[in-house]
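Given as structure tokens, the chain that follows is alone and in the form predicted on its own.
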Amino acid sequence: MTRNEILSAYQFRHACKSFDAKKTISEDDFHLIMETARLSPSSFGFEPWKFLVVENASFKEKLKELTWGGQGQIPTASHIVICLARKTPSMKYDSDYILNFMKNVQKLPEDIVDLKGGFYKKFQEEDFKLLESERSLFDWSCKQCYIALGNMMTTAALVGIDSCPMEGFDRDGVEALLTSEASVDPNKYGVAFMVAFGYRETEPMEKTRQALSEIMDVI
């Protein structure tokens, strides 16, 4: 892929505020997306997040009602994903999840993973102060979350596919209903963002960004 190709998806991705509701995304285009979310890099690689892929058509209507900032996009959308972020119960350096992920996920020998353990704590407790509250924790479990994001839109672009990431809901409402309706453990998982694949239908403002040289300084 040249410079151009890449430069030319990043050109053509936008924030699609509808989409065309005749188009579907193949599947095999579909699972690409996915396995890019899937392959991105987390914070020593311990893969906070959960990804739900959203198709009845009952739960659409109740996730609408919940998200203003995605009214034309969820009734258009092909797809659409919410990603759940892990919380303290087992992000944090103790929890079984995380020793259950370096030895069997990771496949760490023993001294790897006491060594790698030790690390995290430190990284937790001092390094970035992420047990100072719950919400500390669960903050940082997103940004991982949105490193993903950030691929599954650029892969989308890649291959002609639009998307539109969303934050403008009530999160309080979407946890409920995922909770009452998906069997979402609260406690286990937040909402991190929520993201619409589809195909655009009209073509896009000019995209409008600040020049390279306002955004980047060299020290």
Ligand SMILES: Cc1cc2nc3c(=O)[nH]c(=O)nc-3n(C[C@H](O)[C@H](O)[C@H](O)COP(=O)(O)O)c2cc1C
The other form holds:
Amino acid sequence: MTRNEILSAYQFRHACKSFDAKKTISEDDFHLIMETARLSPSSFGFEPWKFLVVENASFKEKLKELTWGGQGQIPTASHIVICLARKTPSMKYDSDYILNFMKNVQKLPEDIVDLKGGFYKKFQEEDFKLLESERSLFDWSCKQCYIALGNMMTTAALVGIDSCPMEGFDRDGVEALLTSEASVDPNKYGVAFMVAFGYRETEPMEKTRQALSEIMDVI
Ligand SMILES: Cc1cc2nc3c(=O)[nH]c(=O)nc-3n(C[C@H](O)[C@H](O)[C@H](O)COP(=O)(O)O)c2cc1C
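Output the form predicted in complex with this ligand next; the form predicted on its own has already been displayed.
What follows is the entire complex, opening with the chain shown before.
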């Protein structure tokens, strides 16, 4: 891949407000997008995310009611993903999730589990002070989720698929909907973001960004 092809994908990606409802993303392409979410980095590698692919039509209707920032996107998108972020019960240093993750996903030997667990405890308690409130830890989980979001949107753009990230929704309302209709445990997960994928109907407006010289300093 050339530099120009990479930059073209970044130019191609825009927050698509309405998709061509007649076009569907192939299973292969959607799988590719989700693989790049799965392979995304996360702090300590603890993957504090879960991705819900919304297919149910009546759920979609209710989701639209709660999503002011997705009025054109939700009814027309080929695929909609809601990203859940893990909360304190599973992300705290001494949780079963974290211990199991180090042993069985990361396959670390016991002495390394103890060492890494110690760093993670210090990181949460002292360095980043994530245990001061439930919100601090949830927001930290959300930060990891947004890395996957960036990768998903860039991958989509690289294969000619449009997307729109969405935070324009009533979070409490969406979480209540997920609890009642998708059995999501509100103590375990909160909503980080939503993202819609599909194919544009019209060309976007020209991209506006500050110059690199305004956002980058050398120190
Ligand atoms: C985390 C996040 C949440 C966003 N939420 C919405 C949203 O709810 N609805 C929407 O139409 N656009 C949303 N956007 C799109 C931004 O407004 C858009 O990315 C920005 O204006 C830059 O434009 P561009 O992406 O077309 O280059 C969101 C973007 C991000 C990164």
